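Only one chain is shown below, in structure tokens, and it's the form predicted alone.
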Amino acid sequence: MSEFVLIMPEIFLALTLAFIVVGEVTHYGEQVRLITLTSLVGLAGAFVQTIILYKYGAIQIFGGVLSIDGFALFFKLLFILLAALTIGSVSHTQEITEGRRTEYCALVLAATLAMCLLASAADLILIFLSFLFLNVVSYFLAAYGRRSVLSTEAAVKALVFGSVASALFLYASAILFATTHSLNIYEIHKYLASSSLSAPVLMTTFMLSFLALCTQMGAFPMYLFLPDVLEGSPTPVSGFLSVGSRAAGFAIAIRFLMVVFAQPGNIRGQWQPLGQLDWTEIVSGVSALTMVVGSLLAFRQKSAKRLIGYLVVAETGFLLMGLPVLDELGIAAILYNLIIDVFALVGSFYVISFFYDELQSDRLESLQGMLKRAVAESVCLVMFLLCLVGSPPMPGFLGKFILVGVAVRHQRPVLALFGIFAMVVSTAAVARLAYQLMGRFQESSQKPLVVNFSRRTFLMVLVVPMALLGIFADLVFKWVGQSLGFILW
């Protein structure tokens, strides 16, 4: 069997890009576009290609620079699903106007190529130009409102702590390969677990490394530049952004920190750190700040694209809770409120972007009695962010469940009073929101708004799912688990 064929969802993302970049080159005043149908066929052909991959098992090609394994394959399914909305939503908005989506959709299927490459990624080399591929794309992207400061500012700020993050991981690339004189990192964790190192080594090469993946997941003490890009990025970016850099950071803090600096436990199914460094107080300090900080910042802001912006860096807390317990249901779960998030934040932003359309602004006071004038997209806004902050007994209540029992159970019960916190908190901020929407409500005066039937349908096209998700929660967890089997020592 070739190794090509185990990389076919990259290569159909990258001939669609190509088929894009051409159809562009090639323009000439035709009336009639199918950039669109063409991105969404590509991504169809690329989602089609990973499921049937699954019956390959997992398996490294190219001399061990990509592992192709479960894990891997859900996160391309993801990121592929992901792709396909964000795509699917942009024929909805105005922020993006029809003569400028054919560089957007290029950009987006660039994005997700890299992120499909990190998701496979096990040589720190590809590791790297992985995470500047999709650093660089992104600042693209959050630039794109070009006629907007904000949008401006927020790829300036992408642009400078993108490349901390990336000095930060080469540094710790370097100090890694100059102690195990190798670039894969299961063979770094062969060398590391038969050759004791010292701690300071130990901590030095973990600090800078998971600094780094802060930095992509938006945990502190690197969040600060979250809530900037996806105030200031267009709507739909901020969608995809706030889901797919996320992802792709947890998809690679997981694999580097479970296959580099963790090893088997005593009971199957757990891991236990390696060596002398136990990194799992340091995650779960980062965890309880990144929740109660970005809980407490939510509550306070003016603008609903900031206020889900620090309520997507408590979600980033609350998942890093999965990480320091090291067993499977932990990651699972992990795994599963990355697929709510995809409905709920894409959902969320989706649904401020019609506002905007209309009411060209995203401050709470002008929200004002929208849920008089467009009932169904208020109740989903709602809907969507309770998902995301997981009050029951919406889907996403599981996921948090499972999270603050596990690290119960695991002997952490700080860290789950502190997720326990951030939950309400960040519920009170959705009510904060829901309350302006209902604003004056018997008073208002204004018309309804006209909305279309493609607009509803869309809208429909991410609530269902995301019921489902709650629906079937076993069926999912069954499949997540078997997407966990990634470690190949």
Contents of the next structure:
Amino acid sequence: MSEFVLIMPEIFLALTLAFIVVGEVTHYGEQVRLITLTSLVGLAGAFVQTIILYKYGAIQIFGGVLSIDGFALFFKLLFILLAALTIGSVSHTQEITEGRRTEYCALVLAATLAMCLLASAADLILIFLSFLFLNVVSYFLAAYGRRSVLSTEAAVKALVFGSVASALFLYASAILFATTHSLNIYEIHKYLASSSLSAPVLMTTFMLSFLALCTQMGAFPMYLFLPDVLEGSPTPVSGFLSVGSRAAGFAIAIRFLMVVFAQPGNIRGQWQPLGQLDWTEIVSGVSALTMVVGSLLAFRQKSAKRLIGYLVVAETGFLLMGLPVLDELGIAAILYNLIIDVFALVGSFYVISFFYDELQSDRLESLQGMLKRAVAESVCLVMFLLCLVGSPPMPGFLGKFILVGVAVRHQRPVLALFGIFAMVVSTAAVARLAYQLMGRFQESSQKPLVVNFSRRTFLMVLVVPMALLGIFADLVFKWVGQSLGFILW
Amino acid sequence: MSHHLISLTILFPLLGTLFQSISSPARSRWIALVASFAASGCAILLVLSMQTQTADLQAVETFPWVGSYAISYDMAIDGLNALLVLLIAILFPVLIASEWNQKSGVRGLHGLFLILQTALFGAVCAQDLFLQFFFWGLSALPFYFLVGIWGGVGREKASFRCIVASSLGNSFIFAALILIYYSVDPHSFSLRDLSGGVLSGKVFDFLGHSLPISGVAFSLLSAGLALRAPIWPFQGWFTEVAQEAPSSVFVALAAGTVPVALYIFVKVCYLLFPQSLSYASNYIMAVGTVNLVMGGICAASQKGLRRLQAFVCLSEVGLILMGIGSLSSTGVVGAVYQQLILGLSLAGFGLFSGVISERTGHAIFLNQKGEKTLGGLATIAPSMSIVAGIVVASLLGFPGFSGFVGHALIIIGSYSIHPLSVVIAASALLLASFYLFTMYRCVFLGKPAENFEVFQDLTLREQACVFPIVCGLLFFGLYPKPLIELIRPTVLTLLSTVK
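Just the form predicted alone so far, so send over the form predicted together with the partner chain.
Full complex below, order starting with the chain above.
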């Protein structure tokens, strides 16, 4: 019985989801506002439940299928927060009409449930199932702008890439199960540590699973669909997917790679690759390529959402820098950056969504002169994006500093150089967007946009925590460090 | 001693930005001005409260910021940065007042100036490398918007080049910072922990080669700062900004960030890399001389005030670099002193050229055929020509004007060490008197040009703007003793580590 206490957040999410679906069926079209409120209350409940779980420490439940530890709890808090922000922003957008808001809330809740399961999954089957669950919900979310061609295209691309990734992961799982006769990743680790597999088999397994994870994170060879999805989806959905599905990818990538393919090293807080396979070189190569390709392509874009999409790809490359160093600091830096991303990306897409509603376009040239028409929004957009690319005064810079620093400390100066180069290029890409916002400031005579109070408040809800993350960075680092301490390796 | 004056100096402009952004445009100007004045008042009090005859850091304020990465909020003032605190305190209220009647987006303009004031104060007072870089990075961003929004016709290219140069420069400094941070154990950013040659002799591995950390970090830092201060041949973006930006913005760049960049170079390099510095002193001297000469030659061929002031700045920076590279106490004291004077004289230059281009619509004093397009302002606008005269005299280093002290100290300090470069420098200074007097003759003397009889002299507001600058130029020239006494002990302590 006590094991159910430990999955209370998931149970809460599932109940809220069921409640909303029932409410939608029985009271169709009435009291839409109540639905948003119900979802927010449900999320708040799940959030509190997750915080309570911290006192139970690290524990495996249901015969090792789920691992409830600080790492999982961190990601659950992150996902629930993200879902709350996404649902909170929906009442401000015209891309999702009032009548369809209920379905939207239900889908976001379902995706959150999938991500939370993914965060604590320690069993190959459960990982695969939550992968599929998340992906299926993502197709629906991406295709939500039904009338738009781009949205349909986005959903189809996500579907194709998602199926390929699932297949790859399934093959990797099959090889692992066939050789180790176990589905639990910790058991698999014990087996692999005691009797090592032959290098080609290990290599194949690693590559298959890593490519699947790359799809989820949006890393180099498999990033191609991500900007399309972020461009095509309704804008609030882009904000949700750009952080959520990537963070879920990172959650599972860190747990899976560090548990299955690495073992604790001689120094506390550091690991070394398992057996003969030095996969860290592959990961750092992918990281370097992802950030360079992402930032260079971002520089050439003509649509704001697509530009941010490529910046997101570059960001994935950055975060991947923390993985191959096999160091607690690197992973802590990934987690810190993910928290920053939540505010920076949801914020950017929130402002873009506002502009999109007004202009019916997110082309860079149509954004011209927005600085004069909506000062606070434009300034915040630039701040969010600068924070994303890690420009100095923003908290994102602290995150980038730690990532690059960890790479230097572990004798990967070339990777660090690529990182710094990508930072410069992405800043230039943001500068292009910012220039369009400025437009012909002095001559423009278009009238300013009307911004209501609740919009401004929501913007503050995003900006203030972002600033606080920088000012109280020490507390955040402590929390992040604790989240790592709990993991069952 | 904990009077928190430094924190107040940094905080006031930020608070001002917040308050003025939510008030009406008419009121916001006053809020901006009051905030800027409040910060400047604190800064001037801070400098006045300093003890002379000591090289210690004063008014220290420190508490940990990001403890797990040894980053702390560590602020202090000493002889090296006191003058820059004074400069920024004089500069920004003047700039805000000079853009009083800006038609479009006055709140944004003033807000960006206030952010810039905070950033520069922070960068100057920080005693923690990370904090310093944080503020230095912050100071780069406002220029992008200042040039991009309020600039002239070619503002897109100018602002883009500006942001690319500064983010490239910042990335170099960022790389240097990470190298420095991870090379000491325990990892630290505090300038106190890092000083005294802790870094010397340490190496790191790069693609199979082992490179000395202090040499690489020194080069990265110098390159990074050279991209923010105009160093020939990387000055293209700077002259373009001078051409396109409104004059107040150019003043903020040339008189604000350029001296601060030079200060950071002196502070960090003397403290952290004494060996690399003494090894590279000849190169610094050479770069300084080249800068001085190239700036002079380019300035001599200019026909407009805007680019002329950019090249004047370039050659003054060259002179200061010579002082820094001389490694003699006289030269370095002169260089530190000249940072203040460079700021003040360029501010004066920028303001009067701004007024001219505002009244006439252009700032070109000779057209393509070599005919005067301005002229005779001395009779029409006497107070403006007096201000311009004082600025020009100060830039040329006439005895009695403040430039004289700095120029003389730098030349005397460098001569015993590098006589050749001083000879070259002296001829470049002679060239300066040629082009600055040509400018003065074309703009102010002679008969007024045709179609040019109606020209209003400086209004009361404009006179109030230039008043503190002219006062500073005259006062620091006639009575430099207190400032020199403030600088000297710190410089001597710094130099003792180099030798």
